[in-house]
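First, one chain by itself in structure tokens, the form predicted alone.
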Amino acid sequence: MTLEAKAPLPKLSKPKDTEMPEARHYKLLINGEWVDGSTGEEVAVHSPVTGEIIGYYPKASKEDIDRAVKAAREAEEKYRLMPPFERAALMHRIAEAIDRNREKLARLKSLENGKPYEAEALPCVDETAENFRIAAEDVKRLESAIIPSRDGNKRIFTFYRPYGVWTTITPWNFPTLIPSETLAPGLAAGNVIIFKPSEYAPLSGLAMAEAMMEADLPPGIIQCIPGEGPTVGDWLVSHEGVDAIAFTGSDRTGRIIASRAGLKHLLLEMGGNGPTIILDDADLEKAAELTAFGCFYEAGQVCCATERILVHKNIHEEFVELMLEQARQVVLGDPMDENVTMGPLCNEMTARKMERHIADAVEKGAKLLYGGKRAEGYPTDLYYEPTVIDLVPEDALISHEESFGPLAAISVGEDDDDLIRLANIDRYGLQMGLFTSSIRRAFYFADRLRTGNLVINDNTDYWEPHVPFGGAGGTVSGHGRIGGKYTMLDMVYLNTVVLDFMNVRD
């Protein structure tokens, strides 16, 4: 296969009205103030997108996360009692306040993540707020049962009842998207919760616990504790004043919170490998478009990116080269340019990370057809190129590993069957793709992946934010669901009344 010369990639350009702001310097959140932390030290964060200094948070200390324990189970004595249309509306007021900030925050998103401003920032913010109003719903609707005695003297009663002091990790790729699929959830079902934000992200998350205290929340039921996870992580997982622990992150973290976290309740999304399968009688055009979108959609940084490719023989070479024109279509740059349709990647880790991968690809046999290495003019080394690889091997890391970069890795499979197989091979089983116009080999497939979910004719970005998100049993993608009210079934437990209403006294 011969390729054709590669477009340039457009140089980065810095319009006047994205000059960087002055360096902020930010608080913790404990109890309901915004307060220096103990130790009097602070931590820089540095744009991906400038390489500049954006603002700082403070390092936080041991001392710090027992006061904000101690400050959440003394909140949760009374948050947890409160009505549950009272805790919905006070769900309503905090999606107005993210509302009310959607530029701000969206702004601040994009200079310390990396994300195109208008085509990934700003609906990213629209999203989060859209999970407080979901939740808000959810807790109306939070229905138990009556359970028939065997005694006829005896009534049995259900109830949904919050676990207490959560706490949320979330990682950096959607700074506030992520952590209000436990925040909005939890909160309305009447937990409390102590948010740590990624350290890779954290300025994101302080503003938008920030927002979140503009709807005259309790003091307590949020509080905000950014830092590293071998630290302030590891203190708040294993503090005996917390109940429950909802993280989102790498299998690596995962299987350490809950080696550190006891008999806590957990709610882990731990992140997938794809893949998307491409049948021989799909629409290849359309296939192609949608499958690089879920390759390139927030340089490929998502839990459920499209990392693999998986292509029947018979279309191989004809995919490949719709492949290379959607890599070509790619605008990598400034992310406050509306032109731009992707950003660079948030950190270091994850730039070293793909190069590490693409490397020991191209050892093991597979051609690198485009891109494949940091781009050259750019204020920082951490815009990567779209990249097109192809004949990857099954024993390639790619094959095994979350690449997490902007990656168009394609294998080639014999038939169905081995299609199948080849899906199966690696450990994840978060959210897969299938192109096909067959109903019969849809749900052929449908029954044989091992998968959490399957998107059939759409990229694997596709996400509805009420719809149950979650690995497949016997996978590390994690357990437990996200989305909708699936999470809130997730953030609480059952409890059982029994009456025996012949003792009772009219």
The other form holds:
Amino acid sequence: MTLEAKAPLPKLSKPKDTEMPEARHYKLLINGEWVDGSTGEEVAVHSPVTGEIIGYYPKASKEDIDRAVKAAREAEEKYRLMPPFERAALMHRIAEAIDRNREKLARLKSLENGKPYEAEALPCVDETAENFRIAAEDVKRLESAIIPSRDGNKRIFTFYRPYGVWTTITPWNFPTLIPSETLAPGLAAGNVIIFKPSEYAPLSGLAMAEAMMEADLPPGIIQCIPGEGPTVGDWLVSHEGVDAIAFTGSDRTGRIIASRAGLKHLLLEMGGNGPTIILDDADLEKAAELTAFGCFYEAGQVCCATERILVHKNIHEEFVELMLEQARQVVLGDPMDENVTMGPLCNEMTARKMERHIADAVEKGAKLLYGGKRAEGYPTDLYYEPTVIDLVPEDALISHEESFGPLAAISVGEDDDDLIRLANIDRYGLQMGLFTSSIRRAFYFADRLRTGNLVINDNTDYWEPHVPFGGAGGTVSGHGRIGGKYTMLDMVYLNTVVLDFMNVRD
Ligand code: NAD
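Can I get the form predicted together with ligand NAD as well, since the one above is the form predicted alone?
Let's see the whole complex now, leading with the same chain.
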């Protein structure tokens, strides 16, 4: 094989017409009611799949945020005292409502986001509902300690209390699933939440809130106001009536939020640049298949996508050939077509980043083997070819920044310790992968890789919703944990009650 030889262009599926639903005018959810924004203006939402307008949402003002915060504070007084088993029942009703709206939510996701409907959008809605079921179970077992006291007349109790009024600010890549990761445990634990969906997936967020309201929720415990980060997002983050912030998004925004939040409690889940390491004793065919999944699933727009591939030099050429075979099998096209395995990128910003990263790597000596540009002949120019690039040098942007696109970026390591060194240049430390047949080597790597999560012998997107997920200490991927009871524990505080049972009238 000649590494320099550019492979044939990807085989692209023929774009077909996606049937468009009528573009609806959505409303904001404030204090249990669907209302227009006080600006009287609307924002049109364009689909990356077709380029057409798929709906409108009201443009919110600071006044709308003030109203929502006031309603949240009032709702919180009562809701926090609702018995946990009643809150658990509410979570089950929300899960059922999401199930009922499954197809509608998935279709909107596909159109707003570009996710293949069958393979990615539907499972994503199912996981959203699952998060509410998990939270319902977790809150029933949110047990706290009774602490032995030095004074024999005292009893010391601890209680988990909800933090209060939260804002949940989310990205566009999993527009109902990621919100549910904090809405479900947060609401189950007695918090009230103002949810701000991404400006790139506002309709999915509003449609999810509509489904949640079918569960007959008390007014004000969940409110939904989409809008741009520097306005709506910032008004929420800096509002004195908001107690805590759950943010998922880029580290750039995370830093801004941390600087604007003052002393508010923060749960920050940010980006990743995690490598997958392929050792010379791995099952290479399986490793290539699963690594390609990590690169091309959701067109690579996942925080735990396989951003880099670090290959042991002994198997480098063979592995590159296998990755090319995998890339050739990707079918790019209309996400509503069940034969399509990859849809368009969600937005122009992501496409430009791919272009910048690929140009930079090639300039620094990497070899572009496959793809590497926007695909032609599609309804929008957000359809990006699955891309394989080899011999990516250490100083390339790809080695240090999240690319967030359909990219298999391969680098070579001399031996195990060199591979560990290359892996640990990742400043995010969110998720890494490793393929090996040796238990000894698996643990050698597990003990040395600086990552919050490591997947051995499967793709880096592998996860289960009740498992803790988040970055390693000392990295820029945030703090706190996403996943079932671990998130719930981040959304409550421990309250200590000391009782003296002798200082009472008998
Ligand atoms: P982003 O940071 O641009 O935006 C995320 C959210 O923050 C949006 O709702 C946006 O409107 C809001 N925002 C922007 N500026 C703000 C400000 N000044 N104040 C308040 N809010 C503001 O991220 P994105 O492009 O939407 O999403 C992609 C990023 O999300 C990637 O870096 C990806 O890795 C990360 N992500 C992380 C996880 C995780 O669990 N760690 C999961 C999914 C995505």
